[in-house]
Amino acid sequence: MKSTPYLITNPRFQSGGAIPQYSVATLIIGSGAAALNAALCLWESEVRDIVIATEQWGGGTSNNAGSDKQTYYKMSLDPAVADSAFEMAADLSRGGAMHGDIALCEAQHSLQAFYNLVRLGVPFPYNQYGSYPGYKTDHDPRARATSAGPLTSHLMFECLARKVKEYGIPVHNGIVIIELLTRQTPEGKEITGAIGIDKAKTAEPGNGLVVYNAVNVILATGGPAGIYRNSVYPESQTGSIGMALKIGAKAQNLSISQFGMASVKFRWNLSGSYQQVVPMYYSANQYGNDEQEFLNVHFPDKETLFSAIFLKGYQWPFDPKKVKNYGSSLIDLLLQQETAAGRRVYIDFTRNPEGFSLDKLKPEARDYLERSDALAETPIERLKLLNPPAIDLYQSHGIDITREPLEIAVCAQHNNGGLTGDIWWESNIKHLFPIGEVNGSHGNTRPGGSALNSGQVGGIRAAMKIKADYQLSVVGCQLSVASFTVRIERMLTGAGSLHYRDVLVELQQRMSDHGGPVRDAETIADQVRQAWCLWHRLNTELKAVEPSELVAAFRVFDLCLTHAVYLEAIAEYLNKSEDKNQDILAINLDENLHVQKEWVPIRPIPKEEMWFEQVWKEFRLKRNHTENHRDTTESHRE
């Protein structure tokens, strides 16, 4: 899954001595399926004064992430399913903590996100009258979620880079982006650009510091996978949302956060068929010695186990709601349980569970497996009928599941919250566009595949608002680069006994312990505490670092507090009651890092008359981009 990173200079370079400079009326950080897809969505409108700044071309989770089969979300396309953008958005935000506007944009641009990779060379399958067939995923009640296979999001991200060549769209590969810069305006504060470190010069004069003057910025760089210990995020991935957090970017639903089950040899999700193959659950001491069941005890009977671990295919993530009555993610718990008391969890496909056999599948399972032709002896035998490409997958990695069992733990996988956005995308902060998992408006239950969705309709929104309102000159960043140089000269020199690398352990330990699946109301507050200790003292006592450490060293100052402020957030929201977490916990930073709450009340879908010679007037005088022309909320309640 990696690509040939590449280097396009951008014309409108201009000499800063040491640090180079560059004007750019939009600045796209991150180079995934979102961070690309806006990308072309401005360059195909015309709009083509934009720069892709990326760390690592193809090092995000779209090109290194999946699953037994990679689910996307869209409106049906089953010839015999009626849907529409309204009932589609309706089950988006079902479970709450989601605004029915958002939900609607990106039920009605769903459509066209999807064929537009179809356009592309995504190879979505469709039968010999073009119809695309759809199935079930969690959350899902009108079978909306398709598949590509194993590596949808890998399929997306080569299909978009391959474009974002063709055009010859500039990319600058290996800039690590460090600090987002504003100025303050009569009507609030607005971008103005960013600052980044080149990764390849450091250690020459001004230590790699690049500038880049922006109109506009599209954040585009993924959820934050760096804060945890135990996570399936690909490796290469960190996440930055601290320096839009720091700017005073306001951020929502920052503890809704998925985990489930994945294996730890090879980052990847055990979701779907890994599961309704009905594997064997195993855990052993540190040594790889005692193998015991542990799941069997917990349940009252066979019938009841099997359909559990059968059911944690479609309800992969974990959910407290289905704990109780042996549901599915009880096995979550129970495996937490194992690794917390320092024993190592397997799955073993080569073996069935303790008391095995298809009669004593409970219908749904059975009948699943009868349709699609995979009623075997084995859970192996049985996954090579359902889906051949997963165990390839594993193949390719090294891990011959047909042989030897897979160890597992309970991980991170994808933030539902992030920074908060309105219907075009756009921050808080004018001008700063968070998409993809950045960008938080994914709600308490959001349908499996609704992510990929909402990245490509977040980019779609985004380039809209850019080209019809903010094609604009660029203007100078506010912050100097001299103060920079001498943070850098600080932390280069510093003689505090604090070494980043032991601020990274320490955080994502607390946030695996206390920030993930299991929490508790009692501690967390202590943990907040100690979380913001840790950031003061980053910032007073680090060790003196090497210039070829600067990167991971800004990168650990972005991730301590980000951890602070998520943990804020959960704190905020074990404190409430259930009725209120329902609304939307919006959480930012004032001008000296303080932390600012407010529960949101949920914007409701909106039921505007859909009359087209009123929407046509709108249209051509430009007022459909002016997000409150007119009210779209309150007189349209329910």
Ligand SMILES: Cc1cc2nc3c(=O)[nH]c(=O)nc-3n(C[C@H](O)[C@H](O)[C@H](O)COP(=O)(O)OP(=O)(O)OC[C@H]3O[C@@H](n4cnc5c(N)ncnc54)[C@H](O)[C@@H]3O)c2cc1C
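Numbering follows the first chain given and starts at 1. Quick caveat: nothing in here was measured; it's all calculated off a predicted structure. What changes on going to the form predicted together with the ligand:
- Within the set 305, 435, 411, 225, 411 is the hinge position, where C-alpha fit passes from one rigid part to the other between the two forms.
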Given for the second form:
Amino acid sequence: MKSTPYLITNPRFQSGGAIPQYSVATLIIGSGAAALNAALCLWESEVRDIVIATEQWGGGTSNNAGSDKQTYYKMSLDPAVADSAFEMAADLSRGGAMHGDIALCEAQHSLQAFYNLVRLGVPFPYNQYGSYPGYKTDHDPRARATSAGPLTSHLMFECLARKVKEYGIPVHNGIVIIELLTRQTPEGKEITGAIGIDKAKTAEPGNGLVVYNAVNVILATGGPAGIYRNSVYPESQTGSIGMALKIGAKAQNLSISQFGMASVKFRWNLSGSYQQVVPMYYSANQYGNDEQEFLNVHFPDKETLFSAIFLKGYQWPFDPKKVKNYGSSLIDLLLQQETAAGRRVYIDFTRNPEGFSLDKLKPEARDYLERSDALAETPIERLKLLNPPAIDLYQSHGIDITREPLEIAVCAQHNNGGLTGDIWWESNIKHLFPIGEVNGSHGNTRPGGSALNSGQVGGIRAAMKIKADYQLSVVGCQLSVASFTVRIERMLTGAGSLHYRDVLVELQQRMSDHGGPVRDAETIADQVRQAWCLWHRLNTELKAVEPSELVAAFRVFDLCLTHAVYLEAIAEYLNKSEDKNQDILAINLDENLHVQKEWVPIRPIPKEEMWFEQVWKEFRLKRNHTENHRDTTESHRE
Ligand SMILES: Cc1cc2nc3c(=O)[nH]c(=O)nc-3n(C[C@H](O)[C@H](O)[C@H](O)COP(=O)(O)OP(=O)(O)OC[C@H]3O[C@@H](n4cnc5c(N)ncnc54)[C@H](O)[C@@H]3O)c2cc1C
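Which structure goes with the form predicted together with the ligand, now that we have seen the form predicted on its own?
To see the whole picture, the full complex is given below, headed by that same chain.
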């Protein structure tokens, strides 16, 4: 491939001292599906002064999460289904709180992103004519969903990673970025780089600090998994949105998250066939005694209860609208209440719920099991007939569900909100591009599978913008890390008594009890106050940490700030007036870390005339790359 004048294949290493400094035009933070696609998009468009810095190659949600049928959402490729980017954008944003122009970009690029994954080898099923069939997922009227099986995002990671390695894109593995660096310009703040810690070198001189001077930073650090006690995010995912909030990056819709039932020992969503076989639910005290089928008293009869359990298979995420009339989400609510009361909850496939008989199943459930040849006596026998890999999956993680119950909880799975980006996924901090789950493009109702699509599209859009406008080299500045080394010194010698691990326990507990699926408008203000109090204490009363604990302690700073800002957003949302339902709650921190909140009306889906000659002219003049949210009343300029 042709090289560009500024091309370097390895980031420039500037100093050989205790604190290495690198200069690179574009730093990509993270190595999930979003980050890797961004790197490939840049590389393949011959923008090669890039480096990926990641805390753990192979870590994160994309590579390690899955579900019954993990979904990718895109425009329909079913030859018999009429679809358009406009209609998909309308469906993406139908529930409100999503900008129409962003939805249009996600729809417009969805096939480009999808076919790129096909090209790289992700095995999405197709027929002999090359048609990719779709199925309906939640909030999806057009059967746009597809899947490569339970591990779609893992397969995406594998295929993207293989290409990254094949191209030889530089990867700095084991680097946890802990601070983003900015400078003030007349146009506002812009990014200048980042500081990281090399996990393997915290005990060496310099404590593993690494500095990146960069023109652009693509932030692809995933969802805020670490702020929750009950989480179905993989263990290797923590999230790092706090460092972006700290530099004043705007966020939006932080209060909108997805929660659902999952096993806690091995983190896995209990959707689909796990519920369709109607297992027994019970709770016990902390020692495993005093077994109670706690759901029974809350349902009018057994038929209604069994039906709600069965429906949970299709209706996995907690949805307040499905609580009334003994809907499937009532089960999540009761489960949450039970765990909040200090009891442990289990799902048992070896036993039927009390009073169960196949005759007591409502027609929908009975027909389903009958047509699937799965009308056996116990849940585990039904599961063996319906979906044996569902049993093998737990077996491969050392759990035998043919013999033992699974401990469960209502867990955080996905944050629809996150950092704000424009139509190029660029933040209000110039040259900072949040993509993937750390970007909060989704609104109130995100069709299942649109998270994976959005992550891929974000990388495409950021790469387009960087190629068109931001191909600049770093002008040999060496960032000062003096204040940072002082901070590390303080952490290593702190005389306080507050252990960072206790802070983590407190903040995770607060988020799962008050910022999870059940929220209380009456008490939330007090939780916000306690969250900021904890942040203040963390900054003033920290007990000294060992060098080997530095990374974990820095993470707690990030998570503590994050949980305070998320609770602020939740509090504002709980107290909003009804007329704000469609609007977006924007939130950011000022220089003094004071919270600024604003309800932003949504931008509509642009309905511009697609006149080829006109678009071509603008394309040649490169206006289509530099324009942002176009005022649609302003017609095409010369
Ligand atoms: C159980 C489960 C099921 C799901 N099912 C679906 C589904 O069916 N369809 C769908 O669309 N979505 C689904 N999702 C959501 C989707 O999988 C995620 O939103 C998506 O994979 C996130 O990708 P990402 O690249 O943004 O982040 P991740 O894949 O989480 O990657 C984040 C990366 O950043 C790195 N990182 C984090 N912080 C730092 C730091 N400070 N310094 C350096 N590196 C850092 C991590 O190590 C990791 O490499 C599901 C999620 C879960 C948990």
